[in-house]
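Only one chain is shown below, in structure tokens, and it's the form predicted on its own.
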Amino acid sequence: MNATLAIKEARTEHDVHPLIRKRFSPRAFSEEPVTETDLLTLFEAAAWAPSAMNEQPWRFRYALRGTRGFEALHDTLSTGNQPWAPNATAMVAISALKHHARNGAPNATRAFDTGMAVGNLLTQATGMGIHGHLIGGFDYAAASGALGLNAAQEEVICLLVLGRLGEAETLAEPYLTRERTPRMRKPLSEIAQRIPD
């Protein structure tokens, strides 16, 4: 079993789903393939993830490592970023569509909902083995561009690497302390009240 396994899974107050437990985010990726086959299981999880008027505002565009789209996403991201996103096995552009389809009224829930749709994505490929990282540290309007997308219609929300696991031992620093660190969240009591009777 990967160490960073072991240290990544979340320690929980109260009985939370093992496949929530054990998603992260990690650096390190494997030379093991995800093929397409297994994104586009991940991408049909998403696409039962609940939207405002059933809008289903998400769209993904993929690109596998070694391809022109994959170096295109690539160029997009932050120094942060660039030396440990190229290990990942997929780069996916997520976007949202501005507008409901059905009255070209603005969507004000579309990155909402696109949010609960990668939240599928992702409890549906821990299941699975594959691991994702969500960016947002990457420059929206050349990723946008890369794309081909029309701005006034549709935007860019993150973009997120997919992969087997790979060794923290891969990483150099700052990442490879990161991969080894274990993952905390605020408790309980600063994020959830009840409301007075």
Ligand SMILES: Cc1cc2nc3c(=O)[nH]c(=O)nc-3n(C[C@H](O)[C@H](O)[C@H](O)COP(=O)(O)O)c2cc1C
The other form holds:
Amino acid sequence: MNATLAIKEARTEHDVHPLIRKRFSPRAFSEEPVTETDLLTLFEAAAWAPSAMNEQPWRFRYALRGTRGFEALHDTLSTGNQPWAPNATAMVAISALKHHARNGAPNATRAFDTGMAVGNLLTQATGMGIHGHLIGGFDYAAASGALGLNAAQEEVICLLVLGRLGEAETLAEPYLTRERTPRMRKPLSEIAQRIPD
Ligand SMILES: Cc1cc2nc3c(=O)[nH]c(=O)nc-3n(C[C@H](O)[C@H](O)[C@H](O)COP(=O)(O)O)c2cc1C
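Could I see the form predicted in complex with the named molecule next, after the form predicted on its own?
Every component of the complex follows; first up is the chain already shown.
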């Protein structure tokens, strides 16, 4: 078994579902394939997330490594993400429609809805032995331009790379140490409080 899996497994205060415990954001990916059908399965999982007025404002545009689309998104990455992200099999641009389709009003919850969808996607991925790593460190305007988005209608929210887990030793520092460092969370008491009676 890949040693990273044990290092990264969440040590939780309560007994959460294994799919939650086992998801993490790696930087080492293997050559083992993720097929286009796998990707479509992930997007289907995303599609079944809840959204305000069932507007489903999320959009996913994907590219496989070795294609021009992958290179175009890679070129928008910040210097901290460029060294490891190309190890992944696929790169996904996650965007959201800015307005409600039914009345043209701004959709204030579009980013929240889209995050819900991505949560579904990552949980499904974990169940399929696929790992994802979200990336906010990139040039948003350049990514929007590379995708040919109409900025008045749609905004890029995040990038996501997907692949099968690789060996940590394939990474250079500082990424190697990060891959071998256990995941940490704030104490539950800091983020969840009972409202006083
Ligand atoms: C919106 C968003 C943007 C992120 N941007 C980056 C990024 O640019 N580079 C990176 O290495 N990780 C990025 N991450 C991954 C987080 O650092 C990671 O989820 C966090 O440290 C918790 O680790 P875990 O996902 O392994 O539990 C991002 C995550 C999110 C949700």
